[in-house]
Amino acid sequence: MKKLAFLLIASAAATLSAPAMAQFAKPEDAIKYRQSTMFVMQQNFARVAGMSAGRVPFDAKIAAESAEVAAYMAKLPWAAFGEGTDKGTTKAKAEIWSDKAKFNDYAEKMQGEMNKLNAAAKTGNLDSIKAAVGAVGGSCKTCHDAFRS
């Protein structure tokens, strides 16, 4: 069921990630899209984190899948944040757009820290997951510092 899920999710996410502004109707679905999006990829990491730290018993399994879907939300966002999608509903600093490509670099080590954690939890050993884990999580810091209000 679980795979299911994520087929579906995946299916869907993929088929309007590419391109996906042309597909968003309004600047707010755009918004609401790239949230979205980040929303179940920090659900899903926050699984895997909750592991590492011992808050949550240790299940290699779901540790897995939960770090697979994470990475794969990891490269989806990134199209919403097109023209017009710095106003409204949004914690997104204007820097965003007046400093484009340090945006892109740090959605990119982000992204590569998530594969790095995906790759980790499918070998089920904890320590390498916990390593991970705070590579990740220093990664979406130093873009949340930088550009999230």
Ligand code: ASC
Contents of the next structure:
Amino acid sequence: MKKLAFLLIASAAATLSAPAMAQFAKPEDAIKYRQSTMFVMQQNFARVAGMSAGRVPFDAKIAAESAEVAAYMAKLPWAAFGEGTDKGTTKAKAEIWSDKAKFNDYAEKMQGEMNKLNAAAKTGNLDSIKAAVGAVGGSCKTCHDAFRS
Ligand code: ASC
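So the form predicted on its own is up there; where is the form predicted together with ascorbic acid (ASC)?
Next comes the full complex, and the chain you just saw is listed first.
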């Protein structure tokens, strides 16, 4: 009985010390999760970027819906960069874990720019959308240059 109580407390403590990992059964799941959420974000962002560059006809409703999805997806990948998820099928650089403050800062900046794009897309004003698309693209690139191999 004592042993069981100890095991329960030990496993609760392990869970508390690794909140980001707690929601993934294994590191590969976390890697797949962050890649999948970034893929869905990128697909939606690229649709709006294509309109803003004139590669596809501007459709305000589709732009607004896509920006909304991209802004939501932008929140999701970060919980999946827990300890132990640096190895496997991933382009994530070790610097993500050794310079977490900078990584988190870039992640937050990207979300901020994505929220601005979402707001711009709701207005339907193509010039504001163009400006916001440029800022989002810049924030993607800044982080990829530093943290993606
Ligand atoms: C994309 C994509 C990125 C960014 C970046 C912008 O659509 O996949 O990583 O935009 O290329 O510079």
